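Presented as C-alpha cells, the chain that follows is alone, the form predicted on its own.
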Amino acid sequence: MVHQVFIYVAHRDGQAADSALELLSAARILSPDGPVTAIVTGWGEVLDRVCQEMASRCPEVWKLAHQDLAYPNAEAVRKCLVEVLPSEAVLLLAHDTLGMDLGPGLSVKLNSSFVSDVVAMTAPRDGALTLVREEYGGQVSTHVSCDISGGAVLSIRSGAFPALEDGAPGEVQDRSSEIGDLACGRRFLEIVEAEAGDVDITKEEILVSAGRGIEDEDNIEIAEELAKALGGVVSCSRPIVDAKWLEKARQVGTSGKTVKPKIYLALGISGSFQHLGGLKGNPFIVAVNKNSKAPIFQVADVGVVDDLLEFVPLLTERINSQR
C-alpha cells in the first residue's frame, strides 16, 4: 500500500503548469481514496499564487519558500525535497527538462524506485505497481514492475494523462521551515525568451502540422492551401525546422511551443512523445501517413495511411468545393 503520494507541481509566472492537473489524475489511480499532496517551491508573491491555485484542486498543498528557489533549478530543488518528503512516498512529476533533471538524483538521494517517462499505470497490487513505458519512439510498449514498497520517483510524459477537472479543494501548509541548506553549485542567470514569429500559433484553434513525411520544401504549399482552406495556419514538427524549411516559431513539440488547437491535422508525423508533448487540451486529431504503425495513429480521433502529397490535395479540394 501507497504510504502517501506527491506531486511536484512546476510554475512560470504564477500559474501553475498544465503537467500540474495531468499529475494529479495519474496520483488518482494510485491513491484512489488516500492523501495527495502537492509540493510547490518558490519564493515571494508568485509562489502564493500557485500555492493558492493549487489549493482549488488538491486538498492539501505544501508550500515551500526559499530565495535559492525562486527559479527552477534541480539542485536545490532535489536538497529541499530530500528534506521535506517521508519515508516511502512516492512522488509523481513531469518528464519535462527540470523533471529529468530533478528525478533520477532525487531517487538516489531516497533510495526509492525509479521510472522516467511513464505513459499509463495501474492501481498498485502488493506493494508493486505496473508501469507502461514507450520504446524506439513508441513503436513498442514496455511494461515496468515497479516496487513502490519503500518510495518511488516517477516522471510523467506530458499529455499522457487527462488533466483533472474535478479536484476537491483542499489547504496550503507552509512547511519552509524544514529546508535546509540549499547551496549547489549552479546559480541562475537569465530566461532568454525565444524569438517571436509572424504567427502565434499558441493562440490558434486550428493547425495543419507538416512532418518529415512531407518530402521537400517545396510541399509545404501543400500544408499552406489546407490550411487556408480550414482558416487556420501552419505549423510543424522539428525536422522541418532543422531543414530550415519553417522557423522555429511555428514548430509544436517539447522544444518548441505548446499549443492548444481545438484542432490538429498532423501530416507526415509520425508522433513522437517530443511532438506529443507540445499538444494540450483535448484537440480533435487527424493524422495522415503512409506507416500505418507510426505512434500518431494511437491517439488520433482519425487516422489516413496514405501518401499526403495525393490526400492532402484532394482533402482541400473537397473542403473548397463545401464552402
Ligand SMILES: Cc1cc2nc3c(=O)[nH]c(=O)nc-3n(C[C@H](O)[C@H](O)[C@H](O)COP(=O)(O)OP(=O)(O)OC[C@H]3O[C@@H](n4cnc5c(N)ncnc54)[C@H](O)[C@@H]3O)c2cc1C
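No experiment lies behind these values; they were computed from the predicted model shown. Each form is matched to the other, and the largest set of C-alpha atoms that superpose within 1.5 Å is called the rigid core. Positions refer to the first chain, counted from 1. First, how it differs from the form predicted in complex with the ligand.
Core-aligned CA deviation for residue 208 between the two forms: 2 Å or greater.
With the core held fixed, residue 64 shows a CA shift below 2 Å between the two forms.
Comparing the forms between the two forms, the C-alpha position of residue 49 differs by less than 2 angstroms, with the core used for superposition.
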Second form
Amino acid sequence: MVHQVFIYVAHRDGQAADSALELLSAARILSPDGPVTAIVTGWGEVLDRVCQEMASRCPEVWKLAHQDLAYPNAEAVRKCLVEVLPSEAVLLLAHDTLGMDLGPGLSVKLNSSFVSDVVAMTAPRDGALTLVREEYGGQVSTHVSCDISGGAVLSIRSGAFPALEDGAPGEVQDRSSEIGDLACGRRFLEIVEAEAGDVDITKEEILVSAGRGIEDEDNIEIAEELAKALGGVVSCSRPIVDAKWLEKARQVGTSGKTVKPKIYLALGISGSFQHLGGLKGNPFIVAVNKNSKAPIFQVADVGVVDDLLEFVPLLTERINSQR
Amino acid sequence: MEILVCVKKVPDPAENEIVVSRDGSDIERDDLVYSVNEWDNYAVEEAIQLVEEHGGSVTVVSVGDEESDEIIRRELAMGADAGNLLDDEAFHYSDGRGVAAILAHAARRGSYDLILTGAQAEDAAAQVGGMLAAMLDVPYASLVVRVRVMDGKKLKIAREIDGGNLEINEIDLPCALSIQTGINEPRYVGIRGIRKTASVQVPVLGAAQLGVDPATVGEAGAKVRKLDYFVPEMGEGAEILQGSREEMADQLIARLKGRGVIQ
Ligand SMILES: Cc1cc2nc3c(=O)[nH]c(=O)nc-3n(C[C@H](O)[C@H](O)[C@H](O)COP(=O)(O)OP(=O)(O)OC[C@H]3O[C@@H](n4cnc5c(N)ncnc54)[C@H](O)[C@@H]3O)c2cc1C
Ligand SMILES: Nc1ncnc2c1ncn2[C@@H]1O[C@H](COP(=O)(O)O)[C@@H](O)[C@H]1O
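Could you give the coordinates for the form predicted in complex with the ligand, as opposed to the form predicted on its own above?
Now the complete complex, all chains and molecules, led by this one.
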C-alpha cells in the first residue's frame, strides 16, 4: 500500500532549517515517485515566507497558521498535526531539539511506529522499512525493521541525507481551518541566550579540545599546556562542562558552540554526532584516544591510539624543546 | 511532591569498548560493566533535590532483567525512597513503545505529580519519556536543564536548545520531563552507601500485577525490531600513527609543522 509521505519543516526567522531539504531527499527513498507534502506550522508573515521557500522545492506545501504556533511549542504542534494528518501517514522530522520534543509523543497519538535518529534507510517492502541507527555514541550501528502498515514517525539525523537540490516546485495550500483548539499544559515564555565566556572559541584557529577521557579536573592543565605550546586555546566536549571543569562557552557541539578552526585536536573525545555537529569548515583533525575503535578516528585526519595522560605531556614537552 | 523517576541499566560507556558480537546479533556482553544510564542519574538527583526542598517522595522504577535490582538499590543509596523492578518474560525485547507502555502502567499505580526520565539512553533512542507522557496524557518537555516549582500547580522549566540557548516554559502539574545532563551535580554514592542498601529486597512487578496485556508489549507487541549490529565502513578514516610514544609524538609534530601550526 502507498503511504502518504510528509515532512515537518522546522524554521527560524522566516527561513526553513537546513534539515528541510535533507528530509525531502530521505522522503524520496520512501516515495520515489509519489508526492511528498511539506507541513509548515507557524504564524504571520514569517510563516508565509517559509511556505513560499518550500513551495519552490516541494510539490505540495500545507500551511498551518495559528497564533499558538508562533513559537514551535511541541505540545501545540503535536495537537495540530494529530488533527491534520491522515491515518497511516509517514512523517519525517529532524532529530533536533524540536524533533526530540515532538516525535515520540506524536507517534503515540497517531498510533504509529516511531524510529529516532535515522542515519540511513532502504525503500519499504511488504509494509516494513529497514533503517540504520547508531548506539553507544556511534560505536556500533544497528539495522532496524519498522512496521509502517499503520503509519510512522521517523526522526532523521542532520547531515545523514544529502540536501535535495532538484525538487519540483508546487503550491501552498492553506489548511489552517482544520486546526482545532491548541491550548495545552505547556506555555512558551521566552528564549534566554547562552552566556558569553571569557574566550570566544568560535574565532580561534587552533583548538585543543578535552573530552571525558581527560578523566579529572586537574588534568585540564594537560590540554592547557598543549594549547599554549601550539598558540591555541582549550575547548571541550559536553561532559567537561557538565562536570563544571570548564565553562559552557568552551563547549563544542550542537548544544554548545559551532567552531571552524583550522586545526582541531580531540583529546579523549569519542566523536558523538552532537559533538561533531559543532565542528565546521573541514579542519585538520587530530584525535588522541586509547580506544582504537572510537568513532572520532573515522573523521580524524591523524590518529594516535594511546593514553592521552601519557602522550599529551610528552608531545607538549617535545614541541617546547624544539623552540 | 510525589515523583517517579524511570531508570535504565546500560553498559557504562566510560568503562567499556562496545564491540559487535561474532554473529552480529548483539554486542559482546561478556565482561561488560553496567551502570545507571548517565542521564537518569541526573534525573534522580533532580528528584531528590526537589523533594528535599518541597517535601514528598521519590520512587524509581526500571524495566529490566532480574539483575537490574542493583541499579535500583544504587538509587536508593543515593536517596530515593522506594523502588520497583518491572520484570516479566512478556516484557523481553520490547521496543520503546512497549517500555513506555509498561512504565505507564507503573505510573498509574501511584498518583505522581512529576515523572522524570533521562533525555536518552546510551543504547537507545530518546523516545521513552515523550511516549510515556503521551500515554498518560500529561504535558511533556524534553531536554530540561532547570526546574523551579511555581506553586503547587505548575513548574517553570528551561529546555536546552541549539547553541546552549534556553527555552523557558511554564508547564502544568502533573507532567513528565526528560532531563538533560548538567542540570545538577549528582551526589556521590560511596561503597558504604551501597552497602547499606545491599540487603533491601526490591519488589518485582510483572505483567499481571501491573495489568499489562502481554500481547501489547515485548517481542509480541514490537513494531520496531533490531535486526543486527554492525560497524559501518566509513571513508578512509584517520592515518593512525605507529611506533613508540616518542616516535608518534615526533610524527605528529611533523604533520603539524606541515600545516604551519609549529614553525
Ligand atoms: C540533545 C543533546 C545535545 C548534546 N550536545 C552536545 C554538545 O554540544 N557537545 C558535546 O560534546 N556533546 C553533546 N551531547 C552529548 C553527546 O551525546 C556525548 O555524550 C558527548 O559528546 C560525549 O563526550 P566525550 O566524547 O567527551 O565522552 P565519551 O563519549 O565518554 O568519550 C570519552 C572518550 O575518551 C576515551 N578515553 C578515556 N580515557 C582515555 C585516556 N586516558 N586517554 C585517551 N582516551 C581516553 C574513550 O575511549 C572515549 O572514546 C549532547 C547530547 C544530547 C542528548
Ligand atoms: N527499560 C527502562 N526502564 C526504565 N526507564 C527506561 C527504560 N528505558 C528507557 N527508560 C527511560 O527513558 C529514558 C530515555 O530512554 P530511551 O528512549 O530508551 O533513549 C531513559 O533515560 C530512562 O529514563
